Amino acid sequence: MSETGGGGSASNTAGNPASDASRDMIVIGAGIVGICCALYLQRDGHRVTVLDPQEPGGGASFGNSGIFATDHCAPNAKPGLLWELPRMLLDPLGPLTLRWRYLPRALPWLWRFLAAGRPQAVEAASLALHALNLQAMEAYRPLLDDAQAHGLIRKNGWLLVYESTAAFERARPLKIDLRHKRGVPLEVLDAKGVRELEPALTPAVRHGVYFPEVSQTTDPFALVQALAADFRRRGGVIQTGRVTGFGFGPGGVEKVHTDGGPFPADGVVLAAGAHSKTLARRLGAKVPLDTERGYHAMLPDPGISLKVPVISGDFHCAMTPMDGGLRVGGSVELAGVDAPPNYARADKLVSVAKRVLPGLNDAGVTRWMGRRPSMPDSLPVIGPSPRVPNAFFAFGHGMLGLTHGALTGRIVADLVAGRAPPLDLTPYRPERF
């Protein structure tokens, strides 16, 4: 399972001893969001157990593109999407596709998704995403310090490129103008400026936008593993198991049931990524969560070198230099949690990357598919359950789980402690639909 600065948690200190206020907390999910929640709860002195069927970082956190997208302040839905959607969905290898057998189940989510593209909804979601972005990296700082994991992070920015002038102009309102409005640092580049920054790019690229303040991790899986190792070193428990239900008492959840037996709990945090929907309902919230299935291809010996991650705006394909080679990722497939992968989508990404990066070597390529937890308004679910007093939600981050993982953990710890969180949680509340 899976998918940041200052304010209310300034009193958190690493290694706080257990106190009269400490609790036995269960975190469901060992992706980047769940591990960050566990670490921040541990810093408050709670006894924390993380439950997940996979090892830490084994789900969507394993295969993301590694970009802390603190520039990203627009929802996936946009004005006019209704007229583009049929064309996009008819292409099984396109950047957004829907398996037709899944259409009846996806319709309620799609309806809300289209509604999220109204201008006023886009503006509201943009403000809410930007509020998270402003504090995203600062919330990682103490966790990286404690885990000695700063070596897995570098701040070189990232580059958005276009071959088509028409596509660049269509993207301008959300990719440039909205970011300008939010105060995101960026530089608009012509063809010459793009190739001065990244000489490996095809001469067909005519336009670029460089975001200099954005960071990346050189290995998303290693990052989660390093944070999980620090959590264990401080006494935290990570248990392999699938959560099957809950035992309730007068104060809320008293036990978390798994396929390996029950765990006593004074409180529970649901951070199970794309697998959170059913468990959220059992914890008192009906949320319109669905699954964005994303693909990547890993090229171990690409034969070219990139200074920064590059995203093709024409083809919606991210190319990220990592410790293990070049990761080519992207695309959204709506097919549910259980459908088998269509690795032709990963192959399509490789063909796009070879077009954008002439001379790219794809020998030894490996393919992967992961399940991102997606809300139709592109905002995560962060906050207390509306019905179960000691249950807290931390899921639905879509493509921004890596970006907002640490801040989500800090917010959850604030809520458990009764502290004021560092921002208004109204846009992310589970009962907003």
Ligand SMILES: Cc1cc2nc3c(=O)[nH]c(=O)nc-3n(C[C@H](O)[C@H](O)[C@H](O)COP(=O)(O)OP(=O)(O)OC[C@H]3O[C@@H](n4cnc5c(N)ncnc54)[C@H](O)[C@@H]3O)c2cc1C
Second form
Amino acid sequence: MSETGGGGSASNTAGNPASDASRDMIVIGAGIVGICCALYLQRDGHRVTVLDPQEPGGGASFGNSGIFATDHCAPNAKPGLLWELPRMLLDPLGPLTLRWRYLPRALPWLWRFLAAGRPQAVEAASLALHALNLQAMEAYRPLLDDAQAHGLIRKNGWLLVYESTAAFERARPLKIDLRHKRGVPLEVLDAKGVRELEPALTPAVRHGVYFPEVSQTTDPFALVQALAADFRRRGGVIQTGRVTGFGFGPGGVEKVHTDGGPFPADGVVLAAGAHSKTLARRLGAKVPLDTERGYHAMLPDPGISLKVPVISGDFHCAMTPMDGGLRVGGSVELAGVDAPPNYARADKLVSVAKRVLPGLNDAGVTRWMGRRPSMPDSLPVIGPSPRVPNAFFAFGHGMLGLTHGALTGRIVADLVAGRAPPLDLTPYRPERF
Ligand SMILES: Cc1cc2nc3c(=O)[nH]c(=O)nc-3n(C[C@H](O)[C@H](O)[C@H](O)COP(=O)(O)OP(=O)(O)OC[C@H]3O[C@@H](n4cnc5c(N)ncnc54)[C@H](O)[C@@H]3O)c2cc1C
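Could I see the form predicted in complex with the ligand next, after the form predicted alone?
Below, the chain from earlier opens the complete complex, with every other chain and molecule after it.
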């Protein structure tokens, strides 16, 4: 048995040993994805331990914009992006930026990202995202029931707004036409309609698109904490520890090594968000995972109120009403997982939010940076390891990890049990690149 990483050698076609038996399952990562995997595995009767150096929800799941974006059915890359990219990347505080020192390491990811903007790739990714969206909220329902956490969820829809008619028309193919094609409910609003819905918005807003079926959480961190508390209440273990490698035997992973010692395992789920790449390699898959770092500013006493989350399409900035005030979030920064935060990006979000919401009060603002776990094709990695029979992947959810967390957990539990998952997993398989 090899005690460190390096990948197992057994073929996955061997299937899951004792698929009807209760097993010792290790989940790596206590973000929204890992906790949902843990809960669904626990519902199947497995003994589940979650390992994370941080408290549950301390990663990207802490500070997201809280939108269950089940309308979102386009990848982040789009046709023609190549020509816009240099201008975007050169603006250090623009919505998309790259730290130049990171360019050599980002290039392979960027190359694939641009390829994902080809029309056929956009259509394929759109179908794959929509397939997840269709079951996303239903997968949350039993977890919210058990955790009595429905109070953290509101279904009021969200509103996309534009001041610039040119920007609105440029966005139309992906923001409206593609969603229409997928059957996403939406209402196109004029300036009057927008202001009737959200009077706090600047009169400069001339166009809006309202997605009435979308839900939000009023506190993403509290949601993970509530789900984690329910997991513990039912006998689940959450252990502080950073996973460093694996010990392998004939059936795959037998031990999970951490900085605090080894844990025996009958199976392992990798849900370490943006930090999953190295561990995935040790579990037999080379995945082009990187991070699109995002920022938020939390305004505890905003002085205005919004009924629904609002995203400015002009400035790529989300403004979400939450329990602790107004959260202004957004920005994509390609700089790797380890670079220190540049909080000027959060300040920039506040300045554009003040333009969109005149009268916004930023006293007492707090700032945060989070690492979205991003695949270049904007699709998560969900599926069995191609080489290690009892290892399963659940990471790479990019901008939609909150949205797809529960469904990912349900799928992973199905795979571990040897049940057919509720949708075709081909688009999300780890070996697709
Ligand atoms: C500004 C911003 C706004 C966003 N808005 C939305 C939104 O509105 N809707 C939406 O759906 N998504 C949104 N997202 C994306 C969403 O937050 C992420 O996709 C999601 O949180 C990813 O969850 P995760 O569990 O995979 O990762 P994380 O929450 O990052 O959890 C991964 C965990 O793994 C742990 N870990 C790392 N390495 C190890 C190791 N070696 N051993 C053990 N544990 C390890 C980490 O400590 C961490 O706790 C947003 C993201 C950002 C940054």
